[in-house]
Amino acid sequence: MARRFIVMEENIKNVDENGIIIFGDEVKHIQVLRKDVGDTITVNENMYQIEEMKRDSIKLKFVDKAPKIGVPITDITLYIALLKTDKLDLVVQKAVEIGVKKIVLFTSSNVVVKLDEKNKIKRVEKLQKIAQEACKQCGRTDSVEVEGVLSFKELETEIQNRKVTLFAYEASQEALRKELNSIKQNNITEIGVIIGAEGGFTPKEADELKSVENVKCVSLGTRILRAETAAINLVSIVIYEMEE
């Protein structure tokens, strides 16, 4: 399969219905691994042949559509926390090649990050970028979009729109096995995850989270875990059980 390269829209201006011309990162990428006119590479979903090449941008023509490789069978949507900086790029990164279709992020009470706003898009693109990164290393040939910072209260209105979704407690004593084995018994194929920061929710913030409707409060074991290792345990095992 053709090397593929992943270019953010901002990057991509279409210059007929078969041709785009590409900016940014990845022409220098494209450049370093000596990619030349004639050459055929993949960028997002397409395949293209190389047209030409210049030093800040480089014209493709479409061939045709990628043969879809590493794409996950189930629409995860993983909602984390806000961690310290490299517990979150590990989250991201394992995630991704793990097999979760997006990623949001939220703050709460315990998060200990504080962003104003310039930060937190600053470090949404860095994740965004993890992730692209994280696509290409495993050979997925779909994206991850990172989105956020959502406030607790957004959280809880983006999750009332959720078929199901599953919030990691500790205080739980429901088997995430036994909701498992009901998701599937159901067809239900998007599902979120919810995990909380390093000093985990509130009992109000706990409270909140299940009432609302279709949140299933699960338990990860007797063991508390680490934010960073709940996320990447809960989504492995998801992924395990809903594509077995």
Ligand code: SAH
Second form
Amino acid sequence: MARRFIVMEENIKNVDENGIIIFGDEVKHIQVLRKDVGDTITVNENMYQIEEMKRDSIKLKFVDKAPKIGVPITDITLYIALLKTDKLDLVVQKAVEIGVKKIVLFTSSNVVVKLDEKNKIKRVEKLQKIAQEACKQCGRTDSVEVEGVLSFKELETEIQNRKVTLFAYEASQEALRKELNSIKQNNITEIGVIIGAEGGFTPKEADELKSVENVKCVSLGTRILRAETAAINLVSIVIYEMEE
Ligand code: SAH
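Coords for the form predicted in complex with S-adenosyl-L-homocysteine (SAH), given the form predicted on its own:
Starting with the chain above, the whole complex follows.
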């Protein structure tokens, strides 16, 4: 597979309809790989021909859309509580590799990580980078958005608009298999999944989530999993069931 260069939005300047100029780290990578004027390279989701090479920037002409590889058929959004740094980094990396389409962070009563507005933005940016690197490493040609951090109320509002959301709750008796079968029977291809914080949800929060329309409260078995294990496990099961 051709190497794909990932350039963040802020490092792209549109010149005209068919041309862009890129800046930043990937310019160096492209140069180290000895790409030169006339060569075709893949940047983000498109193929471009190199028109002009400068020390700090490269001018590119659009050639075509790059072929899609590794793009999941099922559109899974993972709603994950703001876990401690290393755990959340791991969840984002693995969820992208396995095949989620979007990751949305939220806080709730038992979330121990407290961030002010500035640090929330920084955290999302760092996770966005991890997601981008994971896409690149696993050969996905699409990108995975990391969003948030939603308040618990905002989480409730957001999932109200979804066709189906699987809420993993350790006190649930409902079989995940049953819900997935019904999702398949109804040809639903957009699925939300919710995983709580290290300390889980309070009973009141769990009741509130359960009462949202189209939320299916499911068990991941009789053992209580760590939040990061639960997230990776649930995403894997959904992908396995939906993408045979
Ligand atoms: N409240 C618990 C455990 C929280 S586990 C406690 O503190 O003991 C963290 C998250 O992982 C939960 O919010 C839930 O989303 C998910 N989870 C862990 N084990 C699970 C199971 N057996 N079934 C469903 N979800 C589970």
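What we label the rigid core is the largest C-alpha set whose atoms superpose within 1.5 Å from one form to the other. Numbering follows the first chain given and starts at 1. It should be emphasised that the depicted structure is a prediction, and the values quoted were computed from it without experimental measurement.
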{"query": "E208: Cα shift of 2 Å or greater between these two forms (core-aligned)", "finding": "no"}
